[in-house]
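Next comes just one chain, in structure tokens: the form predicted on its own.
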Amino acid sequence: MDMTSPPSQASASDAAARKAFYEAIAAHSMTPLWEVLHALVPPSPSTPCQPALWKYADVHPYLMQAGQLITAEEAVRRVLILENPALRGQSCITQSLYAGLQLIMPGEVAPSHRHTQSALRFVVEGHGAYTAVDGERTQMKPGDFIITPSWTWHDHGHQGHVGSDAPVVWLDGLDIPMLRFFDAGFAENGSAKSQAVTKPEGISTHRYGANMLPMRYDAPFGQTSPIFSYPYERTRETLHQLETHADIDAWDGTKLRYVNPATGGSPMPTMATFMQRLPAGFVGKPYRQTDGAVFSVVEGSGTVMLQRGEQSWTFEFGPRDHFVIPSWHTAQLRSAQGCVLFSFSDRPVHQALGIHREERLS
């Protein structure tokens, strides 16, 4: 049987009989597979998501206005969600991923809580803020990638001075829609506004981030990386050295994936994270992949051209802009002056299920 072909045309009498049959079984919460099989198993990956671009110049004033309307403590997390235009009201940027821009003002604390959802923070703008995870703090600087493992206590704060220091903004990426699909989302608020700091800052990097592990490694966060802060300073230097001394990939430029140093796999079980450098004058070849990806522009500017069937989109992006490339949309990256892009996707789940596909087109 061709599972992608629609059912054949029926005679008027057959159609009437079938309609009556469908109405009868509907009363017993049943429906015929043959009426929907071609949609359930399409000939190629299909998504309701649309490509979208959020220009930081447009978003920033609303973030600052939010900072005047509600405190971080009252909001718990003062975030403007980046909703996919085709999925409004569902609090997601793809069907499996959540993204939002979080703001914290000088002197504020976003109170301690924990949840089963895994979270990433990618710092977009500002200095003076910190994230605390499981008793350890890390400073947040632009370009830093920070992990909040599942079910770990965490809070955020800004130690700057009110009136003299600037707010800090970061991109939140979570697997909220994924856990919602499995009905496995739980959360718990902390008893204290800020958790007690019980470990020296940077201890996780010293313990796990020097290409060495303790003799009796205990995987403190399960399948999640034992390092929860990946500073941009080190990442940027690596990208620079590779751009100077290594071959440039025709599709991705210089692209690296963040890893869990204990396994070599993704830093989180549900989300992969990447950083890439497009050199000046880069004209990338087109590609498509089954994992939808969210991008944050760290430095520079460029263009992403997207196509899906007869539809096409072209986005001009600059520093601190954000965009999403949904599943199986053909993408092509270009940059006249050069740029650096951070991105995250649900690739680890695709790979664990054995369903990930990527096509690099010429």
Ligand code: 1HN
Second form
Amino acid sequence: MDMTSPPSQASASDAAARKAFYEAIAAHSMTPLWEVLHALVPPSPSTPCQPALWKYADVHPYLMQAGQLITAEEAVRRVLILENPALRGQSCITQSLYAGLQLIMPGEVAPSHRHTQSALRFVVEGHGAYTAVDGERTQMKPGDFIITPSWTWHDHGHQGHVGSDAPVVWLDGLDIPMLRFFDAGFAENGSAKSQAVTKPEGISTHRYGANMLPMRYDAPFGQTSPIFSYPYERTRETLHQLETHADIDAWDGTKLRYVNPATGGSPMPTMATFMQRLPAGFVGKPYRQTDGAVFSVVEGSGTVMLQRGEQSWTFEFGPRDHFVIPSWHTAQLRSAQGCVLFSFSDRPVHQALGIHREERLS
Ligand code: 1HN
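Requested next: the structure of the form predicted in complex with the ligand (the form predicted on its own having been shown above).
The complete assembly is shown below, putting the previous chain first.
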């Protein structure tokens, strides 16, 4: 039998006998494979995850309200989770990824803790906040991509002045659903609210971020990149130069992936991150990939058109909007004025398992 189609119709008496049999084995915690085989191994990915767009104009007032309702310290992390509309209650944006928007106000501290889940921060707006990882602080500026490696102590703070400085908002991306799937999550609270600063700011960029590595490189964070801040200033200039002087990809525009400089692989073992620039007037060709991706709009505006089977979606996006392209949904990007898009996905896991697929359509 073709395992992609359900069993053929049985006669009434066979059906009744089967139903009785299913009930009998159900009492022993068993169930027949042949009733579910087609759903277990679908002919192509059939994700329950839905495309979705969060306009910043809708999100921002609620973030500010959250800022009035609870302190960062009381909340531990004051975050509004971006929940996939088809996966409500599961704290995830795709089946494998978590995303949320975190707010920190001038003068606040988000206390130190560590967990086995890996986190990425992508700064959406505001100035004056820092994040500390393993004894080193880094300033958070809009467009910066910052890593919290698995099981490293981390806390955040805002050194601005209460009343005169603006709140800072960033996108958190974590592999929470993956670790939940593997039942491999551990967490611990720090003994101090803010961890001791033991290293000068920027030292890891000097040590690992100049296209050089220490002679006896010892992978301080295992498979995770030893650089924990990738500043937008450098990414932006690179993309601008490439857009001006190099070929533009018909599907992606000018798109680069962030790397762990010690391996050439993704910055974290579970998540890949990307930044792309679409030139003014860009009309991208359609593509689909198995890794569902979460986008944060940095600059400019555009449109993403999505399609899966009979269904289609069109999202108009502008600065600080967020959207999700689920697995195997055909996507097409357009931009009249040009734009810059940050994105992340679970691609490194697909690649490690040898199951990553991408189709570039015309
Ligand atoms: C976490 O530790 C942070 O450190 C953000 O900022 C979001 C979501 C779930 C669990 C831990 C952070 C988180 C998180």
